[in-house]
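A lone chain, given as structure tokens: the form predicted on its own.
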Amino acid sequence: MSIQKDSISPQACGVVKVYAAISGVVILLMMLFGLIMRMTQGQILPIGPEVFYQLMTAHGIGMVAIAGLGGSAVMWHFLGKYVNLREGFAWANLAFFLAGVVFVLGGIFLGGFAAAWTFLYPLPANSMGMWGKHAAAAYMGGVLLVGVGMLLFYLESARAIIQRYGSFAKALGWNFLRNGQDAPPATIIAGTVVTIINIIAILIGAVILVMMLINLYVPEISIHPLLAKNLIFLFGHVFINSTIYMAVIAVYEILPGYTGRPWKVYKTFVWAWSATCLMVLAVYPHHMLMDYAQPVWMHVMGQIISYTSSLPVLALTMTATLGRIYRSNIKWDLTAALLVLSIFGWSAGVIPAVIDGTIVVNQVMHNTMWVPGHFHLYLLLGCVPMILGFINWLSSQGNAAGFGGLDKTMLWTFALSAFAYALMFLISGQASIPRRWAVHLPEWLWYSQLASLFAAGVVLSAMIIIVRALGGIVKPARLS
């Protein structure tokens, strides 16, 4: 059964395949880093705290960056079906991305930088001798380079969307809300929202990164710490949220080919994405509920939007996915299964996030393992399966593959191991085990040791899925 053929140029397909291949390899590497850290906390591996925090920093920034690159592969591939994208910008993004990665890794593993991916001010400049200012500058400069590349990517997306639709308003479907005609495809609506929010977020991130780089070498020029934290979290939280909004385009574009039911755009869909465009920019204060100096109205906004921001798009995507599967005689393969799994993971990951976004809970739980439980559930079972499903679909070159015993075994191993791994974070948080601690007390060890077992299952199954998919990607495309 032919699933879907694209009207994408071979050159564009080439850059997407490079994005996808890099994403698959780095996702696997970040999983290995996660396994090593959990084994260290469980005293299975004898790694010192300084190396642990370097790995933690690399793991955090690496997953944010590679989720962004993987989501960009999905968005570029399918957005190019509807608008005229110039592939040079995709290659430029990749060049800046790789250059930034070199600086980031050099700052961490050569310079010893270990201030976590959030690089909160003034920690990078006050390392207590653990790293020098050049290491901090390499790290932040590398993040800035990655941001420059992504900004070029989104500016090109913006140009192409406006060229085709005339304005962001039309691309968001606002004309369709008025006249009920000419609804943009779901991919255009999602791509427009991501483009808007990430141009804003990346520019804000660039501002704080430049300010902190100046402060490193001219410490007399200080920054208000609360302002710095707001800018960092606005940048980081919007960007990591956007990764799943890019990756979900794979569900919109690929799954209908399996079910025979196109992804129709209704007015509720347009309203949902328009609301998300605003709420995702305003939800980040739920990470700052313990900052007593923060204005009260921002705390209130953070809590309210934490309850509402994930619902519009997620609820519609979840119900629409189930509706398209129901009695559709879908022919399952690994791609379809991963995409459907991703909707479950996205939905499940929201629940502990909303719980933590409640102020009375946040005061107790936010600095515990509960928080990494939320975002591991969200990423491992939400965003990552979307990206892996897309990579697997590219590997099969748009044709349905079989769903043999190995595929089923690896899918279930990955799904159950990832869910159990994230659950161990949540259980650890419920037991008040702090997050970001390299050394755990004896009574905490069994949590980390059991989590390490599940992490090994994630790594093994993901490795087989990714290696098999990459084998298909490097094959020359078949002529149709």
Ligand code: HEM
Second form
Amino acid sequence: MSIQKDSISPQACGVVKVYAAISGVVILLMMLFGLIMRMTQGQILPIGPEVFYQLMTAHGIGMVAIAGLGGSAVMWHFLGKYVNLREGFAWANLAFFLAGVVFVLGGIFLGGFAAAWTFLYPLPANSMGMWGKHAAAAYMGGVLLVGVGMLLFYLESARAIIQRYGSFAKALGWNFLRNGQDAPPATIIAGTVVTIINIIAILIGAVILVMMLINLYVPEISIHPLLAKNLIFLFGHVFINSTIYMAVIAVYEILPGYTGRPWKVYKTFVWAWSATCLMVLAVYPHHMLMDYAQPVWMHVMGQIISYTSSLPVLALTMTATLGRIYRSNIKWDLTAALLVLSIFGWSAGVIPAVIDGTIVVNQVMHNTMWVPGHFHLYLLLGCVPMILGFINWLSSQGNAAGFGGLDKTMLWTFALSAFAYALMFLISGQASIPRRWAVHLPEWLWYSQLASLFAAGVVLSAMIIIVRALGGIVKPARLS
Ligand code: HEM
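Form predicted on its own done; form predicted in complex with this ligand now:
Zooming out: every chain and molecule, the one shown earlier first.
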């Protein structure tokens, strides 16, 4: 089957391939860390709590960062079709990213930093002897470096979008809402939303990281803990949300090549993305429903916006995906199947989040495994298949893409084991098993042991999908 070649921007190809290759390898490595953690909770592996929390910190920040890099690969690649991006910024982002990773890993595995990826104030500075302040500084400085790189990436995207469309308003499609003409492509609308929200989120993240770095060495300059938590969660929640909003561009751009039906932009699509642009910035308080000192209006906002935030874009993307597949004579291959799977995972993963965003439920469920259940469903079956679909598409572009027995077996193994794995988190949450506990009670062990089996299925199938796709990517470019 031939795949649209016009959707490839040659100048972006080198850097995009490097992003894609790094994303594939790191996703796999972080999955292994996850498997080790789950096996430790099931007492299959004799790993102590210090190492467990180091792995948990590395897995959390590693997965969030690599989902960001993988999503950036998708966004950069397709944005380059419509606007003039300067490749040097993508390389600069990568250089900051890699430098940041060295600091983060040094802080964790050499310095012993293990305060979780959320680095909640004042924990990094209060390790009770578990790590020194230089380790905490290395971790937070590393996250700051990754953020600086990403900021450059989004500032370049913003410049290129404004140069081509004149303003963010036009790129968001607001002119089209008024006059019904010149709708921007779906990629431009999604890319503009992510650019706006992530520039804001990263700047806020940088503010709190710098404040915490100062506090680390000058403890007299203290921070209001509730303010710190708000800033950290705004930054972290928007950033992780935006990974899927970047990666979904793969669905908008690649799937039409399989169905023969272009991804047309309607006014509802423009409304949905504009609404998401505002709501995604205001939804994070659903992580703070147990913070009694938080103003009540923020709790109320957190609950209401949890219900509405992701629904418009998700509902439209889901129905449009189904509509484009229906009677389209789509020729399935691994790429198409992964992309369609990702829409299922994204949709299914939102349901436990909305349940947890309800205040009465949250008071019981929030510190249980229910929460990792929600975001593993959403990210492992939503964001990751989008990125893997993109990597696979990059590797097979220009070629007839078959759907052989191995592809089908790996796809189903991945889909079923990832779903079962996430379900085990949800069932564990329903049984009130707390999250982030290295050592589990004897009656909880079977949950972790069964989950480890499913996790092994995820790691194995993902490894085969990624290794085969990377084999295609590292071959010399076959672009016409
Ligand atoms: C084979 C796949 C995976 C396995 C086995 C796995 C395993 C785990 C485990 C055991 C935890 C700790 C749960 C707890 O006790 O609270 C965890 C947390 C987490 N995982 Fe995964 N995971 C996988 C994939 C992913 C993916 C694809 C992402 C994101 C793209 C992700 C992001 C996270 C994050 C952000 C945390 C929270 C860490 C924290 O609480 O600080 N994981 N994972």
